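First comes one chain, alone, set out as structure tokens in the form predicted alone.
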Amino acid sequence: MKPVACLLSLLFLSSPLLAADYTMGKGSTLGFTGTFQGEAFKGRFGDFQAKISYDPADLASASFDVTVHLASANTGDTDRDESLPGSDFFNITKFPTAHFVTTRFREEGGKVIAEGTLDLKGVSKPVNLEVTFAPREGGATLDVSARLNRLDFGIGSGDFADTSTIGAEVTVNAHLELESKT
């Protein structure tokens, strides 16, 4: 081998492996669950946009940074969601958007864990997702998961914080079809 072409090899070979960028393509998904009244309910965002940066063998370099424009929810009840907005629940004239991004990920017990923050309503509070990651030809498929307590961001103030009649629980679910970038 020639002293350049093999000094080349070490540095590629030596030099950590980056994480795949990815667009976010058609057929994303960011969706809630909760309860009213013992009743579960979905919900979902209409308007979110996510920055990803993930390769499964190299997660120190990997990435979310999301943004979700919260007047985009829609459960389908028209009461529910006119109530959404208001000051009592996402307050969109003071917080019009929720953003959360990485601070690190990890694996444990064979599932990978993203830790990050989430600034919700004015409150940054830690949240890990559970990430399930599958590669396919142009891009790949990206599913999270997380359980939030809606009362440590404050939403749901006043009559509304009560946990009997809503539930302090919700489940937050994202399927992305993401595009490799080129």
The other form holds:
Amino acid sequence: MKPVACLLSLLFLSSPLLAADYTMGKGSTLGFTGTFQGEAFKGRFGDFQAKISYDPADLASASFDVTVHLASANTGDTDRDESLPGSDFFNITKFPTAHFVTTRFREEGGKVIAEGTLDLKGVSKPVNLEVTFAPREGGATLDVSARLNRLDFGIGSGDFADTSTIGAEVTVNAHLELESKT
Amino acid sequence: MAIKSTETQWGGMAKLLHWLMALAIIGNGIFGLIMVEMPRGMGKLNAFALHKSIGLTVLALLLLRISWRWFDRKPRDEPMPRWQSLAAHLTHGVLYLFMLALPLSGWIMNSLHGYPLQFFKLFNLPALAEKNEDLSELAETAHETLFWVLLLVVIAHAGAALVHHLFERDNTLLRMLPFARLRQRKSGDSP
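Same protein, different state: after the form predicted alone, show the form predicted in complex with its partner chain.
Let us now look at the entire complex, which starts with that chain.
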């Protein structure tokens, strides 16, 4: 019975006995950096949720599960922010959220890499995060960054696919203030 | 056609810069009025980028032109009443000011909007001011008004040249035209 086994393993993995579970606290941010006409611009997602289970000593049981409400994107430019929800970019009427979930963690050159799958605008593709984790009293701070190609997910389609005006590479970075679940 | 100006005739460089800039400024002005009416999209973004690149070219040509004018000799004024000659030189001064103010006001407006400034997708130029949406509206009005006023000054400038050509029958216009032959001066005027 495969589905049952799956469910059981999920329960097993998310058990607080195996890894430290955290909730996302105040001061957590999720941002991205793109380029337009040769200049970098920064954006923020004001609305996102993250379920984090992480113990540096037990990477095998770590997991990140992040849901982003794409309508909350803000880049500080009215024209751009009015374009982002449209079908050429996020197409939020059809795909209101993006979802990232880790598949495994590995160490590489002293750094922790979280491998996962990003589901964005109807496309699921592997995305790797570089993880920096620092425990503190009552919780931890977690910084992650990833580089992805916007065209892999059809962000900026049609005329907007022109990478000489809108750069293909987008850096995504998050800073999470984690609070221990008790 | 000599590159440098002579006592009676503008040189090739002065003529080239005069007509090239006239075409670029008036063309870019009309283009600017059209592009703002375009529907939002990549076409509009590219049109704005092109308008800015042409404007920066005008600014670069202006610097070249001022340097050249300083280095080059100037033809003597055609025989005309003193008030006409004063009005002509005043108009030229005003035109130079507009040639500087128009691209600069565009650059400042672009900076106030917080937009990047890229020269023909080759390199980026720095902002001249901090982002400020309220001031950007003002700069936008200034940028467009400057063009309309410039157009009036250009009409006065070109109109005066035509009056000299058609009614005074002197070389005011001919000596700036690329391939025109100068009229022979009336006896007593010629050197």
